[in-house]
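In the form predicted on its own, a lone chain appears below as structure tokens.
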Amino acid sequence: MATAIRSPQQLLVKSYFAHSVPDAIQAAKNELGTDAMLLNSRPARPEERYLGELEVTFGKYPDNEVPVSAARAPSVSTPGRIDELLDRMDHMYSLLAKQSAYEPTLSGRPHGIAFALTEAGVHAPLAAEIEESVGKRLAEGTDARNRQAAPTAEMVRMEVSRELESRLRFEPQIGRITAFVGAPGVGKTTSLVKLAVIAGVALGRPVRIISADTQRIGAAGQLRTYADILGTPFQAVGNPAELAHALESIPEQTLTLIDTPGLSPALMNEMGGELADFLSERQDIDTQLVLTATAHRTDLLRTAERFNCFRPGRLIFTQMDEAGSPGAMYSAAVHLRKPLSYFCGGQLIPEDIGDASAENLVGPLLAQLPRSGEAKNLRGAV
């Protein structure tokens, strides 16, 4: 339910009664639009509790009116400014989700799942979705067993695990011809060499390594050294035409791995288009995007958007050993909806690489949930 008044400055102020701040935000967004401003949140008065546990107030200027401060502000929009605003919005949503985690539910018990996942770095709206889905399944299971019996913490953890895994796909494999793309310094070359060993040399399969990285000083030389150590043929190419010619001469049974330059936003505009066109049009090339597990969710999504023109089919995550929590990585993987192929956790070749699995991604997130002795914190989502 909502009530509305107009302030002297013609600001439309509207209150929504809901059981959580995210629910109120969604209601305000649906009715007032995305530019609605959250002004206040407080417990509803006793006589209004039947409408919702919270009274959340939003403000919005009419479409044909703007506040004086906004009218005087220069209407300049730059990529850097937009990125800053997106980061602030993410931070605000995270704070609101954490606040709502402590707000009472209909049963008077606190939420636990969304708060724990948000603390682990999962994007707040995604954490709220997961809590809602788990809560519904647990409620249905409780009704089926006995309305008097609350689910145990172990049952809650099991349902959270299933929900987390259901949003991911794992495909630990590479194609006969595989290209590795990504930003500078994410570990493309090291990942390529590790896979050359475990998917080729260790299996007795012929391997050929190609370097298309003409930007980084010494890149081709470094990869040539690795190829010499592994005893595999190596070739450096300077453009897509040379790459196409090199691929034509390779026997069909040979595992061919292609290293590409680390493309920053500037380099992508300067020379990435031609290579992207080539790789995206070749159906026989498995292009995999290499990302670092230590990056923020928004940075991962920006990088993925930048390399979307390459049409990568799978994701490889590196620096797993340096990531404090995989929450941001999990959120980005769910958002991108691409299969995860391999996880890299160090510089050792080939030891520090393994098949992407739920154990390495979902497991650390489950570890953030309260243990059995704190079951009440988890049951509150039901």
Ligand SMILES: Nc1nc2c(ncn2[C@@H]2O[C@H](COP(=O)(O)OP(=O)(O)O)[C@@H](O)[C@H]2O)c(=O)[nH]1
Contents of the next structure:
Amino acid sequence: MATAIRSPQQLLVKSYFAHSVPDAIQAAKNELGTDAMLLNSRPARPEERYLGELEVTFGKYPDNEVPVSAARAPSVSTPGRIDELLDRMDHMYSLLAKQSAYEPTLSGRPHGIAFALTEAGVHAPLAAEIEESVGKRLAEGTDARNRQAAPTAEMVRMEVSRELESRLRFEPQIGRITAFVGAPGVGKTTSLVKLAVIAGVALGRPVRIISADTQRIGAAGQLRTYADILGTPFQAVGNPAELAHALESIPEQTLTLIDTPGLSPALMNEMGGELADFLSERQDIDTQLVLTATAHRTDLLRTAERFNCFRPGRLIFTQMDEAGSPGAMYSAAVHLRKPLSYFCGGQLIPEDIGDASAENLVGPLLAQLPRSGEAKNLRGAV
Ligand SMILES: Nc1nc2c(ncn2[C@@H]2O[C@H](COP(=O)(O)OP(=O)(O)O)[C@@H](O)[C@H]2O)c(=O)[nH]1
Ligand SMILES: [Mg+2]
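I've shown you the form predicted on its own. Could you give me the structure of the form predicted together with this ligand?
Expanding to the full complex; the earlier chain stays at the top.
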């Protein structure tokens, strides 16, 4: 389902209602051709939802119409002509962006935010929701401003930042007894050792390390070596009964950190259930799910679902140094509605761990938005 209007610049602007951005892109490609440009996406209005959850807008110059000064262009197709056309397209985008990037629409919703966030890897429907909310926030602030004036880029950045942050919770803490769970290789053991240092050894607090990771040859040995270096007691346990026994004799003020095996889907079926039952039933154990910032949103959600049986209370994200943009991680964290505790950004122990904070997550997402006085290139060929 699509609607089309012609803008003053003769750009053909067409909206598609679809259930996902890729579906809309496919429809636009089929109808408008591969040079159609994605201009915007937002949730469909309630009365239009039956056509699709999203309204995605594309722009394209009609094949027989060329913009502005194109009449002076040579009519034969040469490499030079293609470059010239690309230059013109860029110019057109910057004109469009200057005109509309942050001008409120009739509904009070600023253009361009959803696009920029989607470019940063934020899930498109979430990006559209954020754009909508920012529009409302800006409209609420309009009375205090000159009614005629469009919000400045800085005002928009501030509202986007607030909106992004409002959807997350940060709780940089671990319990007196904390277990680290997650997929193989995500950084459970490394995070445990980093926290043993910053939340224990460095504060003069007694630490005890327990490894329930007896599946992999050498896994417990590696942790034992770290424990030796830190001068902390270490114990390896083979099953939940042994873990329960190990936890009996630990003094109150001791920080106890439990490493667990990386549970792939197969291993989860084989032996994850018993450990999950034990950890989820023990109210005194804080179970934290370790996820990697380099994973796609759907993989993160799938992993989180697999580890739901552990009832993890907080999320630790690792490999933030390797992730191009935290958009996928942000989208997953919003969806999972669990507090974020720590972010890891490298292999160094203990330097590369820090309190989870909006600054580290929201900051990079804002980088895609234009700063004041900057024309945003909204190029988004499909
Ligand atoms: N770049 C990067 N590497 C990390 C990070 N955290 C852990 N690693 C590395 O990832 C690998 C697997 O880590 P490990 O803690 O053994 O994962 P586990 O299997 O979940 O216990 C090791 O080489 C770590 O040094 C991180 O935040 N950034
Ligand atoms: Mg490990």
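Positions refer to the first chain, counted from 1. Only the largest set of C-alpha atoms that superpose within 1.5 Å between the two forms is called the rigid core. Model, not experiment: these values are computed from the prediction.
> With both forms fit on the core, is the shift of the CA atom of Val334 between these two forms 2 Å or larger?
Replying inline: It does not reach a 2 Å shift.
> With the core lined up, does the C-alpha of Leu315 move 2 Å or more between these two forms?
Replying inline: It does not reach a 2 Å shift.
> So if we fit the rigid core, how much does the CA of Glu55 shift between these two forms, in Å?
Replying inline: Its C-alpha moves by 10.2 Å once the cores are overlaid.
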